[in-house]
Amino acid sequence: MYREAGKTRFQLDLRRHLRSQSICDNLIHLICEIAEASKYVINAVRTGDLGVAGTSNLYGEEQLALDVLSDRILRKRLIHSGVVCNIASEEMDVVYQAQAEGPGLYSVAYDPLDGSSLVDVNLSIGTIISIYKGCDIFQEGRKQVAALYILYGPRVSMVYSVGNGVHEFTMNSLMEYTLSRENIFMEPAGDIHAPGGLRKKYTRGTENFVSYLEGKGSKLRYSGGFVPDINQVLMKGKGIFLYPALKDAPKGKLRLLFELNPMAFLIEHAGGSASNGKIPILDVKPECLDHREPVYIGCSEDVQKAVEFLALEADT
């Protein structure tokens, strides 16, 4: 097989690529089931109801019909995979037990349709998946055995890692995922930044960090969607995304289990870093389904600079 500089000269399908990763058959089967479910999710996005579902999730957020449908599609596929014991979804208020604990099973945490409020203005959105061995969903992110996201944009792409590089697959006209980039790697520092949250609510350390980025010529590139913004940083191999602690929200906005852990796993395995401003995201022990953390994620030197600015704030 001939590969060069993150590209491939032939179409390698997802299952064959997974088999080259020296992982067990159950994990291969699980990731392929998730990929299959994404085909139904993208169909729902393209043709489904854009209205509200008339319900709220455990965070009190109004659920859109697409959120509920996407969650149902993924959960049903995970249950019928036969290799999943526990399921946690951003749209459910409890952990769902698919089957009793047993050997060779996995726990899955996911955000079925991150950024769904952007659908009605036709911006990119995505699905985020975190996979752990065994039936304990509340493990540190560093214990993930796989993480992936699926971006529903002008092209549908899937980015995954099982701890052996980060790889991108693109859905073709037959709705099959084929390899488009292999062993994606990030530069130490970048020249783009995607800052979430209202800037007037930033703490002094974050404000000084963003001013530092602007001072060195970093361009602002923020879409309002976590998946497309992380995808931009990762695919360009440079830059940083941040959703910091705010004056009225010291834990930030993004959830550790459903959003931060899987993205931090992918970024770290591409040579980048992810921190809550004090410690790596992947070292934070989840306390509950709603556990949130501030995040600075992207090029390692940029993330380290953010940590330094926040430390200076703490010292003053």
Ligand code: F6P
The other form holds:
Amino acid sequence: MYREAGKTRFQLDLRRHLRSQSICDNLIHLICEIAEASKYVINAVRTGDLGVAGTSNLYGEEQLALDVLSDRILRKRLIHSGVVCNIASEEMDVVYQAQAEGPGLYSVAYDPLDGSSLVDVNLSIGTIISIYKGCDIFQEGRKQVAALYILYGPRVSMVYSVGNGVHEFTMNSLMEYTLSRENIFMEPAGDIHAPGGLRKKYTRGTENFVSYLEGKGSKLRYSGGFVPDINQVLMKGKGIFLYPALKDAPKGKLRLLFELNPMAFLIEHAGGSASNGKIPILDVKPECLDHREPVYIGCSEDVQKAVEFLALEADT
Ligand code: F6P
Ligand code: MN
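Moving on from the form predicted alone, kindly provide the form predicted together with this ligand as a structure.
To see the whole picture, the full complex is given below, headed by that same chain.
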């Protein structure tokens, strides 16, 4: 609770908000456990005293890179939550089975510390989480029951959806997540763009699309971190992020399970869309843990325009 110009306001915390979402207790518990884990991740990122893998700390123990440490923090918490069967992490080569299939269990795919190369230069980074009911992790993203990300920026924020609106929470001085924006909604078209990858490697369709955006006065807003870049597009409610097919990487760079599906779920539930240039990201059937796809994600009219430019390229 806090006071503002004579008024008393209640800060709605994450757990209470989740309870208003008509979801089962296990899912509430799981999301709250992930929120708890993120407090240890941000602490490690902020103090930054863990060094790099292969070096030793004061006590002669091996130190961990932040992405490896973040992975362990999250995995441990998920295992101990008691409500998770399978876990897939961008940091692991195989699916980890926390417990055998059973009623009321969930599977989680996550990117523990996206953009970790930006830690050195003190730019914003994040954690991205995708949640499915049951033990199958290789389902289309549309079957997710929840998705969220945590943005470690000047402020720490969490954005989640369980399919009933998209909501933002901000970490307060007590490290509690309290509601800051509810039912975030995107405009049909925007005026900022965040284009990933090297432009000289773009195919003709993408190059023409980016030229079209520039021609209509769209501003370049790219940080190099997927979480802050998506957060900007989502919170401003206008804009597009793309990481297209490149001439030497036809599947682009970003991973379907850990990065694209959760973000596409959030953006779609905020009224935007996400496409691989042909079909919605959420309809792509994952083939393997490392499955990558090109992505155009943001305001629906902008994404539609990208799809049209790419179709034109295919025709010529
Ligand atoms: O995880 C990959 C990542 O670091 C994303 O956070 C980011 O969007 C992308 O790579 C940036 O890649 P590039 O430097 O090729 O634009
Ligand atoms: Mn990543």
